[in-house]
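The form predicted on its own is given below as one chain in structure tokens.
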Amino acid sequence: MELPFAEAWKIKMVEPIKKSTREEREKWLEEAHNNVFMLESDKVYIDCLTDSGTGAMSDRQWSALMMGDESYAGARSFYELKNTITKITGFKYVIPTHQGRAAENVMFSYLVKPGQIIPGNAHFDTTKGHIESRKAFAIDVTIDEAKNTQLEIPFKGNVSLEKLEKILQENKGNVPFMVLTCTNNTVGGQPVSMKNIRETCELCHKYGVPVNMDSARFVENAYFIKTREEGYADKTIKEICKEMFSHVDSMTMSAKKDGLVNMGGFIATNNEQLYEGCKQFCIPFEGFLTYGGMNGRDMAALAVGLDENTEFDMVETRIKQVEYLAKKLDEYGIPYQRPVGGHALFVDADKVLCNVPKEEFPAQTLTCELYLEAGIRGCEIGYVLADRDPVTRQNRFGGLDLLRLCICRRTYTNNHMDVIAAALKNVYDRRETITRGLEITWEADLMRHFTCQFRRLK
């Protein structure tokens, strides 16, 4: 009899969650503004709001802890922390940031000039707003398959070199460089191939503009390499990481994803005038160079954090528990982004709530439905998160409109996941009844999302 698949790990501490009943959560919501950010954490039962520093180290993560070294200048722990980045990434210029968003804005101080055109596979939402806010321009050049939600392809993040190469053509000496994001989150998590890396870096280095990668899920990204491309089922996963970064001319990371961290991030590089041009950026911003916005204890668990999760058995046990939760929709019939991303499982809201027009936002009024039903936070990925044009001021409804359930890493059992898919069964019975969503009251006009508040319209 073959054994069943199990978890790379044991557990060795547990933290308490609280249930609700449904009227508190009413309360609780509204008092929110509808906006599942603004919910207190002991007023959410399972949260799967983000995978953003929401994972759970190891106890070698905690033991490189207390080793940290806390000095100003020339911690032993960032020297750890560089080794490491560059034996996995092959990158010898490290700049450690306090989180992903930090990495961008030290980078595009130096890079992104007002008028400038950055294509991308679909910039994230910290990617586009350090752009827009510096009055350039994000361009998806992500392939249009990405659209089609039931569609079943491997490489659904992959960019589409016909849209780039126009880019690249009618924007000759305004394009300071692309942004490849592996895995791309904006479409559901899907990974880009190692064909697709290559033939991206080639075209853009023909323009002479250099590709940055987008790093945060790197490692979930060379998984989907190795047991969906042809030719890498037999290379390592560390393999896999050296090749795709070999590609590529520098990287940004928010490490509280796959490096297995709460907080930390940073830019890494062979591109000596690069550095050079971010360094001036690193100390004003985020600190000297060799902790930028990192304690030392952070840098000595990040460098752990990175071995550990580039190893098969780890990264494997992260994207069997997020195929789990996928099957159980499957059982349900709950359309989601197929096949299912690495890091989190994102429903279609269209064809959920078809009731409810696009100006209502969809996907937004299922992440408070769910919320409702059973006291679990998702996060839209859809029409509020894509902000406003910056030139109209027009909503931007051409995109996808998703609820994304991340999975924490090694957090939840698989008996939550099974709890999320009955709530979302719950809610998708009930669907034909839900006619009416959510309209806005207040936004920021930057990254609205987050702050965003919502009225229920009935």
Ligand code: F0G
Second form
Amino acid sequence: MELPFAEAWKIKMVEPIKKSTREEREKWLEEAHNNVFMLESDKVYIDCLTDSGTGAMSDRQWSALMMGDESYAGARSFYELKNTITKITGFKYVIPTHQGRAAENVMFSYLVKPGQIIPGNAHFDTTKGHIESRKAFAIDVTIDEAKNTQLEIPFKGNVSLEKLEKILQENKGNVPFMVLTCTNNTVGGQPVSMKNIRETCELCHKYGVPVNMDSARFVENAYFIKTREEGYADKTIKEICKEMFSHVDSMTMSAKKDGLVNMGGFIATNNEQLYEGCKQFCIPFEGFLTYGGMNGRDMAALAVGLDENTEFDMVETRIKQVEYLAKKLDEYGIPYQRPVGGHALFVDADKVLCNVPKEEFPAQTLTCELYLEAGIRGCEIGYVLADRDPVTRQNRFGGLDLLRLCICRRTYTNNHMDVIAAALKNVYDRRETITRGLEITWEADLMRHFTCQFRRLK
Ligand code: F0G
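Okay, that one was the form predicted on its own. Can I see the form predicted in complex with this ligand too?
Let us now look at the entire complex, which starts with that chain.
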């Protein structure tokens, strides 16, 4: 008999979690203004809000913490981190930052000017926020197929070269760089193929435009290239990562994802001018160049995390768990962005809560329903997150409206996945009876998603 699949690790430490009653959750959600970001984590049973900074470190990472060098300048831990990043990415200049958005802040402070255009395959919200707050424009050039959640294609995160070329042609001299996000979080943790990475970079370079890879989940992207793209099956994850980065000019990294740490980030490049430009902003915003926004011990743990996660067994364990949950949803007929992506399941709320009009935010409503059902916290990636158009101030209803269920790395077991699937099925079974959604009662001007307040309509 063939042996079944099992995790590439065993558990050394556990953290108890608590269930609650529906009555308690009704009260807590009301107090949180129907925004799950506002819930205290003790009031959550299974937390699928994000896979960012929520994973478990390994024994090797915990031991590396003890070896951290906290020197203000020239810390050994910085050089360990820098050498690991250079080994994996091929980039020799490294600027540590406290997280991904800080890397964006440092780099974009140097590169972005008002009125400029920055195309990208579905910029993440902080990326878009950092562009729009500088009065520049983030233009989405993802392939149209990404919007059809039921279409099964292997690289749904890809860039549309036609859309990209049109932007580059019409805005010559006004595009400081392009953002290539791997995997493409916003459309469902969907990967970008090596062919698309290469062709996107060739096209940008033809127009003299550099490409920055938003690399938060670059290892998951490499896993999909290995398992789905012709010619990569026999390459190691590390070889594929190196090739991915060989095409782009720079990277910004949220190490809280594929770096397997709870906090951290960095910028890396081989472009000396870019490095010099970013340095000026690192010192006032983040800290001295050999720690940026990080502790020495955190850099030490990150160096180990990057090395560990770029091994096939580790990333395979993670993707298999996400696939396990997806199979359960298939069994129950619940529609999600197909094929399942790297870090999360994105339930198509428009197709579940068909009776809730888009003006009442179906995905945010479904997020609340799932929490009320079982204390499971997901996250809306939809019309609330899309913010208002900066010019017209209208809600942007053009994209997908999804409930994202993120799977933390090395944190929950497949029994937890079974609970998530069952809770979702219970909501799905009573979907016809949910006819009203939510109304916004308060929102911030930019990135309203995190703090937005809602009223439940009856
Ligand atoms: N880029 C991508 C693709 C991201 O998914 C994130 C964060 C960032 C940049 C910013 O990094 O959080 O370290 O500042 N995504 C998290 C999420 C928050 O839940 O998807 P950060």
